[in-house]
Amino acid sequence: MERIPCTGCSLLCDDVLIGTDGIFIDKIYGACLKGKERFDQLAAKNRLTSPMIRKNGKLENVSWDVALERIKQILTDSSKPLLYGFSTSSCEAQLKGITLARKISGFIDSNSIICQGKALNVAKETGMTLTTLTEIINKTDLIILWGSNAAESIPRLLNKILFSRGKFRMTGREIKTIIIIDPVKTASFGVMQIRDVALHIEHGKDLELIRVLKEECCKEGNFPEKEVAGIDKEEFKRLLLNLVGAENGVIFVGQGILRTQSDDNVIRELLELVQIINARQEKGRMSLALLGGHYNMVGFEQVALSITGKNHSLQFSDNKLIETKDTIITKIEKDDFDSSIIVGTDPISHFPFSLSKNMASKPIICIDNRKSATSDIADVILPSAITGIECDGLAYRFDHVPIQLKKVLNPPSGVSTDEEILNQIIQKLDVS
């Protein structure tokens, strides 16, 4: 048996055990359904194993040289290429992606821009109190899920932080309180006990709730006389007392807050609320944790920030980074692109129809290990190895802690890693 990190989600569990003979994985212990799905992809029916190009409207298997030559032709004819995805690639591959974008005067963005990247942008102005998984396990006595269905999006998170006994929380679940703030009764509500607080907020009223909390946190012993955002005054009182009375609390911010359509003011005022709470704390603190879905979404932020000083939405021209307010969304909306390279994601399925339609109208180069709506309409497909199983590399957990991934099997014959594929494209473009 071998212990490896699991790339099923951004929790990057490092306690999953596998049994392998070097050719197949026949035993998996400790993985959740998302983790198991990652291992199942090794032999899945939708696995991509051969390069393909579109001929006469149909995708056909070709050699790597033919596929790379077609990519060179597309990029040579392109003046405004987009690169997008990279959240299911290693940091090494993300670095190669940025290098390629620089070389072809392209625009590169990751999945983070429609998720936690928004919060990190706001935090540049307001600051942000972050924490780590280890601190949460060892110190936290209050856990808040705000717009987050952790039980399904990151299945083992609650098991690790709510039911575990940390160094300074030896009694575990008995003294930990969980508060869920959500307009929908999700699967996460199933873990609640008598001491916990379930708050069914009215849809779109997060900002109203935050503003009242900010106001009440500046007072002593006063509470509203009427309901707030659909929460009655007794429930609001319990929420407020827990917020200001916890020794160490953490607010897990999910897609309900981070989603693309949400107002940046929601994030900004939530960060300010945390600062107000911490100003009142005599010991301990309140922290935030941003729950991104893909396992290395944070990695792209780290890599981009370390080499460019900007965490996403990088526009290059003449081998230099230039200032832009665009994101992958605005680029596609304005039709300000003429080709795209998609790595390890499926924007055709995930984006609104209008954006998908615009993207589909231009040549698409798809680098992935599985078939998707994006690969189905792509002009070129390059199959990639599954990072964390068929190749190693560095990834960053949701709490910004680096985790070294392991290689346990060889990829199918002729299949390369994301890093190798991007490097091959760079080398191909260098050939005169």
Given for the second form:
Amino acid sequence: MERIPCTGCSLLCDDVLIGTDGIFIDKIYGACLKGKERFDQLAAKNRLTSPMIRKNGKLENVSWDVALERIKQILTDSSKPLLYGFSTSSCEAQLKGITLARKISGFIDSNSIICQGKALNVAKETGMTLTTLTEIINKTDLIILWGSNAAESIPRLLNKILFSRGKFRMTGREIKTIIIIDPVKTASFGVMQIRDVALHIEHGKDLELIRVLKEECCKEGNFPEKEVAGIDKEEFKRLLLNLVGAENGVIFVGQGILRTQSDDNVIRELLELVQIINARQEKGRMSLALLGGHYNMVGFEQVALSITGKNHSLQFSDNKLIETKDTIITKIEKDDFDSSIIVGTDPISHFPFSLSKNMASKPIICIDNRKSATSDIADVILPSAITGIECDGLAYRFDHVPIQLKKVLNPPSGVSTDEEILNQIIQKLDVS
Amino acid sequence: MELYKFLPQTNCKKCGKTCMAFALELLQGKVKISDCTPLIEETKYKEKYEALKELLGSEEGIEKELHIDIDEDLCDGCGICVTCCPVNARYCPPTLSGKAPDVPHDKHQLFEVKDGKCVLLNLEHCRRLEADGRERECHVCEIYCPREAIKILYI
Ligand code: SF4
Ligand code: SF4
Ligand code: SF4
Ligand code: SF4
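Switch from the form predicted on its own to the form predicted together with the partner chain and give that structure.
Full assembly next; the chain just shown is listed first.
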């Protein structure tokens, strides 16, 4: 039995116990169903185990050398390559990805841009009060899920933060209040008790709610006369009293807020609201936590930030980082690329049709451990090891805490880690 | 305790216990309605007696056993039951911070999550069988499971 961090989602639970027979993992204790599925990926039917290239329209198994040769050809012919994905790779591999992007004058972006990346941009200007999981467990008495269905995206989160009995919260669930703000009734509502507050906000009215809260927070004992953003005035009052009355509150910002809004105002004003609350706070504080999906999305931001000063959407040219307002989305929209390297993700099925159509019309180099819509139309496929099981490395938890991943099994023969693969591409490009 | 309402509530101790304790044991099937002699003998309790019989159904008098049923299809292994069960909290320290308990497990541990699903390890140490007083009415696992996968039953 061995304790290893689970790479099923951005909670990176480090208390999972596994037993192996040397080839497979045969016992898993503590991981949720989503985590188990991640471990099951080891022996999945759709596992990629050999390099492939497209010949006469069909994918064929080839040797690493042949595949790398083809990649070299594609990249030499390409002047505007895109690199995308990286949020299910270790930080070491992400670093190699950025090195490769610099070398080939490419544009590199991670999945964070369609998730929490935007929030961090705003935070650069306004600052952001963050917190860590340990602090939440030990001190929090108010938990707000805003546009986040944590029960499904991060199955064990509510267990750890709401039901745990932390040092200063020994009575556990009884002393904690949860407020869920969501237009739809998600699975997360299942944890609510009488004292908790369920707020069915009208779709897209988050900004309106935040603005009224900002105003009302500063006044004493005055409450709006009518409903706000579809929320009944009594419910609104409970929300407000909880917000200003909590000792240590945390607002979990989910996909509902991070993804849908086209402008940054929602997140900006939310950060301002937290500042207003904290300015009045005497005992504790209110903080924010951004809930991304993939386990090392934060890692890419950390790596990119530490070596370039920008946390995503990096455009290189002549070995230098150049200013750009582009993101992976605008690049594809404008058709401003001529090949793409996709690492550990499946944009062809996740992106809207108009984008995936553009992407499919250019050569695609796919590095992944399993078949996907992207690998199905790729020109070259390189099979990768499953990070966190077949290869070690560093990853950052949702709260920006680094967690060391472990290697417990060898990858199948003929399969390499993301880091090695990217390194081999870099080396291949070096030989003339 | 709904059953309590239908007892004489005099605590006459003819059954050897208080009315509240009697109600609990009635719920668990450990005693029969007829063990409360005043209820049957005194005509003023006739209505209560009839209502109680109705409530408990035809299985009156048959020994009922505690079951905790976990619906595998609904459970997603969130581990909330593992954390919130007070018996686990007492004997498995990692659960205090929401972590998975050690393996092999403590003999008192009631729930564990294995291969992504919740498993009931034992029932003997459940508060409904071992504790006294109000603690015996424990049902936190049932009310806190967000998937409504846990049912406490007496069959
Ligand atoms: S919550 Fe996430 S990290 Fe934790 S066990 Fe489940 S999938 Fe793995
Ligand atoms: S015999 Fe009936 S009335 Fe008397 S204490 Fe027991 S339950 Fe109550
Ligand atoms: S609380 Fe419910 S869903 Fe969660 S592990 Fe227990 S039985 Fe499964
Ligand atoms: S009834 Fe209480 S003691 Fe028994 S298993 Fe459920 S939570 Fe644990």
